[in-house]
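First, one chain by itself: the form predicted on its own, in structure tokens.
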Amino acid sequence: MAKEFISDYPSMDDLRNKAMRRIPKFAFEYLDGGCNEDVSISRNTSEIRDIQLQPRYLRNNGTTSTKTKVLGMEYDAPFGIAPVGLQGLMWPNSPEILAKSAFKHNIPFILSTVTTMSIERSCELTEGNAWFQLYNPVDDAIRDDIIERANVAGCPVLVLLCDVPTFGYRPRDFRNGLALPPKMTVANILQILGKPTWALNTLKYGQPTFETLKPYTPEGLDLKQLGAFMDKTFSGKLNEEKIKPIRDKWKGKLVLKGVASEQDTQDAIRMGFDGIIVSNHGGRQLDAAQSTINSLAEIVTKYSNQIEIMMDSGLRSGPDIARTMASGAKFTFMGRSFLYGCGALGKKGGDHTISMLKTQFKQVMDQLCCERVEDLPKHLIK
């Protein structure tokens, strides 16, 4: 067991429950919730857990390795930290905590355009190993400048987001004032007063802001004006015309995140993407969406030899990672899970959550008598 593992919190439910006690309700619900009636968020996890794996006990088994290669890079485990917006709202300084832990444990960290740490800081903390996820700006000059900053900072992978053509309908966020434009209500202020550790850490690290976007944001905007600026500046709709200049400018690996269909996979291959992340935005955009694991199964069958296929949305444990890898994913990502860790354990949350998931995942491989991650599909019960 890794020394960073804290035995009082051996499961994701333990972390989630403690995080819920330490984070103000409005911020926790922003992290924890899906859209509409939360059907998609529940389906994602439940259908991953329908998958069964078969052990092979009587082999001559050697040493188990969890090392994995994706996009030409080797990592110590087949999972990474997905991009999450407004991380610092959910737990103060959480993007720095997670970037440091990801680098220490040799797993990828993806920075969101709309989180609370800059491109430059993320690459400083990871020695140029952070991936960057781009929300496509309406203004070509802003787009080109952000891409150049990511290039100069050393990001090896640029991730384009395609599954936010509109804002998700999230009832909790409307009630809590976290839709655009955002607002701070009396109820929210009272919730903050009831979570002193969160409040003191927010005072220490400052009010969360969109750090990467500071050079493009007019000074002195109130929350309503900031919401209007963000709505005007970014368009979630992607098409070939918008992707081509990005592909031409970006010389590193290019990944399309949010793929949920064979048609979009075909287009991604034709447009020259190096990889895709099968995703439904963690169940936060379309409550009628197919689960990511079922989308993955359809896509892998036809396209696994043509493009590197990864997956996020719904994974909560080492067994979930193993099930997804056995289903044909080349790599996996999780978002909420790591914020639960930070909310529960503060600066120790990143190291603990990664160590816990590594331990859980390796135990599954050992139990299956599977020595290599790439051999997991041989254990899938179809």
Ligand SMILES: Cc1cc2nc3c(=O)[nH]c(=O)nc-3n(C[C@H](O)[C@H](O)[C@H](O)COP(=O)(O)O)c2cc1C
The other form holds:
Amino acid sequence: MAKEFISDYPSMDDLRNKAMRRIPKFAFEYLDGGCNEDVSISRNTSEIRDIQLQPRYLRNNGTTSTKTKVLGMEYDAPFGIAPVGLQGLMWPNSPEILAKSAFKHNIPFILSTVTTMSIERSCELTEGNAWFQLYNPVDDAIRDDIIERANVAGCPVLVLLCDVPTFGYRPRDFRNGLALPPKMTVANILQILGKPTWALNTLKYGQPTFETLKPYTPEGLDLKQLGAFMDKTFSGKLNEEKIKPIRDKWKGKLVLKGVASEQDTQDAIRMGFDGIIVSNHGGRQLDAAQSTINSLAEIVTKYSNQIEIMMDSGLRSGPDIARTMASGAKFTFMGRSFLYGCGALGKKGGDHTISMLKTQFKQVMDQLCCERVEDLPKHLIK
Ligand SMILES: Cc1cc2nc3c(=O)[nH]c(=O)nc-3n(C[C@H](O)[C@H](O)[C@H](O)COP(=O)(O)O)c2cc1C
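Alright, leaving the form predicted on its own aside, put up the form predicted in complex with the named molecule.
Below is the whole assembly, all chains and molecules, this chain first.
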């Protein structure tokens, strides 16, 4: 067992429950919720868990390795940290905690355009190993500058997000008055006062801001004006015309995140993407969406030899990672899970969550008598 593993919190539910007690309600619900009636968020996990795997007990050479290759790089396990906006709001300093842990454990960390750490800091903490997720800016000059900064900082992979053509309809955020960035209502302030560790850490690390976007944000905006600036600066509505200059300018690997259909996969292949992340944004955008494990099943059968296919949304455990890899994904990501870890355990949260998931995942491989991650599909019961 890795030394960072804290045996009081052996499951994601333990971490989530503790995080719920330590994070103010408006911030926890922003992290934890889905959209509309929360159908998609629960379907994602339940349909992953419908997958069953078969062990091969008499073929055991006792040499399991969790190392996994994706996009020409080798990682210690087949999972990484998905891009999450406003991480510092959920837990102060959490993007730094997670970037450092990801680097230490040799798994990928993806920085969101709208999180609370800059591209430069993320690459500094990971010695140039962090990936960067781009929300497409409306202004071409801002787009080109962000791409150039990711390039100079040494990011190996640019992840272009395609599944936010509009804001998700999230009832909890309406009720909590949570806009981007959050409004400080009396109710929110009272919630903060009830979470002293979060409040003290926020004082220590300062009010979270959109660090990567600082050079483009006019000074002296109040929170409302900043929200309006963000709405005006980014557009999630993508098409080939908007993607072409990004492909031309980005020299590293380019990944499209948020793919849920064969048609978008075909387009991604034609437009020269190196990989896709089959994702429905963790069930936060379209409550009527297909679960990602079912989208994956359709896409991998036809396109896995033409583009690298990764998946996120709904995974919460080592068995979930194994089920997804057995279903044909080349790699997996998780979003909420790592923030539950930080919310529960602060600066130990990154190391513990990664160790826990890796321990659980390796146990499944050992139990299946599956020695190599790429052999997991042989254990899928169809
Ligand atoms: C609070 C929150 C904020 C998110 N912000 C972003 C973002 O800024 N960029 C992005 O590409 N995806 C974002 N996502 C989606 C995640 O990258 C990922 O697709 C999703 O969390 C996967 O589902 P899971 O949380 O069930 O693992 C966000 C997800 C959550 C929960």
